[in-house]
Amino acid sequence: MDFPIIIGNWKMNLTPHESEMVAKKIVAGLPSQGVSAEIVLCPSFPALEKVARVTVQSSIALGAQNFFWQESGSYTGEVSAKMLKEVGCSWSIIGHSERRINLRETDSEINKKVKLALAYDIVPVICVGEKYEEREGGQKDFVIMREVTSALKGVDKFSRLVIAYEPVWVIGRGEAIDPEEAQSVATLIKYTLRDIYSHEVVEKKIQILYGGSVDDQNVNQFVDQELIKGVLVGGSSLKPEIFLGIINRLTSNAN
């Protein structure tokens, strides 16, 4: 858990072929010395056991962006988180903004999909975010507050957690928050995990990531603040040059 981690959420593009491509070209383009660094791969459910293929000999991990948050049963369209876990699976995003909004997915699935994945050993990458109008109406530490607290109502045996604050009202435009406010609402999230857990397992369990509008150019300036150790990048992850370009610049600063 001391190296940085970079995630790359493909969302809903790529086809599986497009995706195996996509990967192969991150794995070759990886450091032949290693890299100081925890790399996962995001594709769509179609993808996965290509990427997986692709990556399995490789220090990239695999994650889903969803799963359903019962174990099985009538749920027509749904994947498991026993389904990712039998492809490869070792990672998930959980409650992204675009979930949220798009499909109205509430804080209570939300919290019973981090207890599920905790269940299969699946890192939960736990999204927290505010609007634009809940920034401009002074909402944002309590938008913040609460999807933390509710996220991980219940959940006090585990391992290992992640959140990652993408402010909404950036995704996709390709302009990203000053680095010093991540870091603000990084410690924001820290005060709020210590109400919750023992300073211990906040420093020692839980790490805390930016995403929104990250790429090469910028993400050093995140990373180096004290309390972000990685990234969740959309857009950018899709470009292999570019995303190796994130690896190569937080390998250069590990090290």
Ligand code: PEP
Given for the second form:
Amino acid sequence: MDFPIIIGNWKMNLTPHESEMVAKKIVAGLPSQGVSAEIVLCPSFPALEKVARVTVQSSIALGAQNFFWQESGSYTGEVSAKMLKEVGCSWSIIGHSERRINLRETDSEINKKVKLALAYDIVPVICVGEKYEEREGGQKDFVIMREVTSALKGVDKFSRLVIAYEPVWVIGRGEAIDPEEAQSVATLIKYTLRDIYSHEVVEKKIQILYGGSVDDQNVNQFVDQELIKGVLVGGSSLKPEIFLGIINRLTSNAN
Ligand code: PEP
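Form predicted in complex with phosphoenolpyruvate structure, per the form predicted on its own context:
The complete assembly is shown below, putting the previous chain first.
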């Protein structure tokens, strides 16, 4: 739990073959002295098995970008947590803003997914964050508290979970927010968590990440913030040299 977490979210960007090639480059470029970071790659569903065959030889873990909120059954086109577990996923992103916005994913569905992830021993990475209009309308804190609280409703037994603060308006923008602002939102998330869980649970079992236009040039500024334990990376995780740059910076930081 002490190493920084670096999660690459490849979204709907690489074919299975391209994913395999990018994963190979990342694995080949890992620091030879070993990696003092937890690294997770989240390819698209069809690429999971190919990427798993590459990462299994390394310290990189496999994650999914999503799954369905029911355990199994007649849900054409959906993928279950159990299926993900079987192909080697030990992590999953849940409630990414692109799903909340484009697929109308609700707080209640996200809550069900968190419970299913935990039931299958998959670390849930719960994404929360305000849209630009919400920020301008002074609703930022309210939105974040609501998203955290509703995702965790009835979630009482877990060994680990992760919350990623991703301000929606900086995702893919190429310019991140001020690291101090990310720290202040992480503080708000901590206070919200402490209304639900004991101090010990919050400190030992929950980690907060920042996501939104992270690259190898700005990553240290975020992870240097006391409450930010790692990063969720979109665009920069598609470019092996930049993703490896992020890993190298955080690895040398941790040593
Ligand atoms: C994301 O989509 O989770 C993300 C952080 O994207 P980007 O790094 O491209 O802003």
